[in-house]
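Read the single chain below, which is given as structure tokens and is the form predicted alone.
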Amino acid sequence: MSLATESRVAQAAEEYRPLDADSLPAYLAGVDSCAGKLGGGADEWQVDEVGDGNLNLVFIVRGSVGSLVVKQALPYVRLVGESWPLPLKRAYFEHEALITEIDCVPELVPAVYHYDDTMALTVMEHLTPHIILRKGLIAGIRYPNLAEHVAEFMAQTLFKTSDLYLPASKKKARNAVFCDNIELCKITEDLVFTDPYRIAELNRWTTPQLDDMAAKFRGDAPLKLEAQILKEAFMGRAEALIHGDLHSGSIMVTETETKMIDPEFAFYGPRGFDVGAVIGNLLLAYFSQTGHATADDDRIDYGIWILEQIGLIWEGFRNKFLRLWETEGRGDIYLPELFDDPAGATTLAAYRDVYMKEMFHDSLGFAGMKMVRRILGLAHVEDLETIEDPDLRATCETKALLLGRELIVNRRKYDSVASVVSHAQKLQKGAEQ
């Protein structure tokens, strides 16, 4: 950390104070951008709390005129509480994403209307009437533009930070301000990487019906290497800069409108981690719907969709990026001056072929990961939680574990999407013990 970042960082811990339902409509009138936006005076102002992650505090306020939301991180995790404690500069690297993103593709990310380093503290619009996607998912609900918006939103970021597109000067000045998000790629390393496959206290699963479940993949070494290998590439490619948390509670929808929200884990790495957090919580809804099925809707048919969700996301995503490899192209690798003979040509669109096969697996081996640290780590999904009979939900997370672990071990002989469905569907007619 550069001196005067820890000047900031020094500076903005003696001033921060968290605020709450009280105190937060006296800060906001101070702020010319978002009085104007909520109308009329601060005695007037609705707030209400309504933060339901890991991490933060996050406030709706209502005024005569419009809503904003607000989010101001806590110094610790508010998750866990106190014990475990967080640096406040995790705001700022989220304002950071936050601003290439809107950059980069400002209709699919919400507008940001103030940033205060020093409560680290973002206000920015408030997506309604969206609901977050996993709520979505548990409610049997289809979105039409999903996939395609999904799809853009990462081909846009994950090209346009990357050395395909940027100056490699600018890339590398990009990057070096990221590299500060230490303590959240840690939670990242820890929580995905290797508290499944070891003891760890604050571990848990559906007990005592996978126990026996749990124990295997502590003790299955293939498995744990290639969570390694993994987790070298998450610690050491550069890539691009990626979400870092791109599930689907990190996505806010209506039937015509998505948004990608919360991109505090944002760092540079490789670009199959959002891509492959995307397509494992989508398999983590697909076997929850077993779990949310009732006497007039057996969600057969909702989880066909979802998993055509996958493919189609998946298609998308690898059509716009190579779309845009051939038009945008201007960074400092595989120049365009170096291919522009029709053997130049043929071999650089042979290899880009090459490229985004080992992209697909990186996907799969992440997808992988994200799926088993989400039934045996410490941060569960709603879709499976939800299930009130716990058996029934073991049933459910024994299937996605599984896919899991067939995806992070043999994620390299699976050429399309179409073959991990088939998998996937597989396992969801219990066709495979």
Given for the second form:
Number of protein chains: 2
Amino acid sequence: MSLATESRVAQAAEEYRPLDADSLPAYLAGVDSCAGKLGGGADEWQVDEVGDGNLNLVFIVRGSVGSLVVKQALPYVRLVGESWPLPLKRAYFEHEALITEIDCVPELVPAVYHYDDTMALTVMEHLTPHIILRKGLIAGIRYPNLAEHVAEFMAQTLFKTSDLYLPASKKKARNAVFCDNIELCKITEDLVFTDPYRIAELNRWTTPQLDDMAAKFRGDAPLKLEAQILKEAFMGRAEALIHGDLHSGSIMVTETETKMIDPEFAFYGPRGFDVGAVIGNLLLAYFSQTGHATADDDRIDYGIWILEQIGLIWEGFRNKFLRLWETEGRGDIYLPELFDDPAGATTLAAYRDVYMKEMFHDSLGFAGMKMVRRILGLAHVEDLETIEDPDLRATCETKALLLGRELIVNRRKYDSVASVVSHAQKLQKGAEQ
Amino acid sequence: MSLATESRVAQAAEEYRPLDADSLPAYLAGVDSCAGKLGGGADEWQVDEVGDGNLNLVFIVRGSVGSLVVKQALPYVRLVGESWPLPLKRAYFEHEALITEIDCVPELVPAVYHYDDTMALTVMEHLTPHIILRKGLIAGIRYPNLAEHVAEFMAQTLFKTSDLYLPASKKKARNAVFCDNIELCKITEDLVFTDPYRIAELNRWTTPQLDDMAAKFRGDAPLKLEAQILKEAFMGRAEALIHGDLHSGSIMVTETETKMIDPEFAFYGPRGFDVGAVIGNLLLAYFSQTGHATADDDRIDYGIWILEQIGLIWEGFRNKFLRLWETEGRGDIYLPELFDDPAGATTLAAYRDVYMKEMFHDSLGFAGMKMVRRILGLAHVEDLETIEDPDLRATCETKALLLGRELIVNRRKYDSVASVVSHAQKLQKGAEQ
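For comparison with the form predicted alone, would you give the structure of this protein in the form predicted in complex with another copy of the chain?
Then the entire complex follows, led off by the chain already shown.
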């Protein structure tokens, strides 16, 4: 984009206004980088509003040459309405996180064409024919590269934004920026870590089937304690720039491609929160499969495929992260020069295993938190919501809740994905008997 | 100070310039709050430069009515010289930390009369007849209220700046401010956590007596690993606004009063770093006592008194912190409403003990780091430096190094101050045999 255009855009956008299908073409016409991608004139562009998330406007714009996506923040939570205001600055954090991710793994995130701070708007690559991973998991589709890609995304972003890689000054500066993403962090703090464990107006669940279970969780002191311990970690441990919302609705897929989207919840937090989001949502998908069985497909094999992906993702992430640490650990902690003799190398290598084991335990705890909040809290998942028979849905949800609780309370007892998978299968079988 | 005066001061101070005994009176004459405290005219004020720290200019100014202290940052490390530049903004962080501490414990910090951002200068209460605690410990003076005051200062500041007390938004905002105290954090990161464990130009020690010990520490893989684990905690765990440099040179005392000064290293870090600074410096004082023995006083009883203070400080801190948590735990973690039934109350109470035990282990680890860096690193302590006989000094230092290493490597094995004290006494006796 030329400087002249940039200045014109800045001028045009002195005040925030939400765009719609009518006003969007004129806006995009003023942005060379976007108009060029679409081709032809603004009057030929086809605009569809497709936002199915909880917070924002999302448009797909198609021109004669190409297409793009426009994501604009609204000054309130879309899922709830204007009664729940939410600052536009989240678009800033999303863009900052996106360009950081592009630095790390350009092939695993959408390209960014344009960002407008005043309009709280980002124009990016139209991912097509990608679909949301969650819909693929509901449809029973296998993605052969998914585990590899998700592992790569997490290893690169969670390593290269941390003290293991960045100089202290750079990491502190980035941490300071994201400290201001207060409101979106607060949503997670409340909806994931607190509300499911107390009477809260926004909670909902499959009723009356889960009434007893919800009450039991609200009275479960060890569970509530571990939830708060994890909340303290979420609020206090600035390990890396985490995506902050890495569920299967934030991953777009084709059979061969995988793209992580929507990092507006990004901030410096515990790495395990991202890993746990992935694991927890795959476990929700696993337990929902019974609800999507048909006469042709009992979904048992597909359930096994999902569980295998959890193992592949964790092991892939672990190996990639360790390899990055070994080869690019140039940050200000665990300085290589301190461990360059044989005893030092052995000691550091052994500790890296401990480090990854602790991250695994964190991940399981956060996975459990993510599972529980999607069944007893405000925001639910399509995997379970689309199971029409409430008894069947409640059966799936009960198993997921039981595993979620187990992962939260006893996460430190699990030393491998295999033992988690085995527990999941035991719960699944128990319910089938 | 009137608005008019404030504006005049702002105008006069458009550019930073280091003050001296000649220029300081004219500066203070322009600040009503200061001129009034001193009384009389600027030409009657007596100015003494007394900075014995490593970084700044410190003046005592006396007038006919009263006196005050002026602390001004220099754009370099005073101890090293202009070759080591250091940003003036540290005066800003010191002032921010001071006013936060004043909010928590006004009686335990100096009153602030004036702050000038451009001049990187704070005017504050002249603490008199207070002396630096370190000098009192060298002189063998007992302070009956010291433990109580230090415990109170740490409990209040480390509780009331944390997620246990502040709303998440406020804590995140404060964390963001202090993330920018990059350069002073970096000094600690390098000088405490790294340099003593590698060949570094600025290191020094009692040579040749400690040459072997220094080499052994540089080759001690388990020690270096734990040092780096503690460094990661220092750089990543935003638990509370810590003082950041709470050694016995940052505490001023009379027989009855105690004031914590110089929080320019303040940032959001692990609470144990402050507690450990106090404990580590008292242990250094303990091991140095043999070097200060005279014909009249073998200092054995005084050594016991010092060790008792460590127990009183930890227990006092622990009890005060727990009491604050129980009565004012209104932050966004461990919400009281989640634990208001009998099972919840029991579970939370038991966890608070675990929480404090983990903080104790952190504190011991950081205490050990503080001890080692004062013997093998750049900045040493008067407790040991004033022992003129190098053999005697090295004997004291060796014992301190051995305990320091023990606390760093095996901190998790210590469940009480009594067991630490017992180990310290064993080392002390061993050397006396």
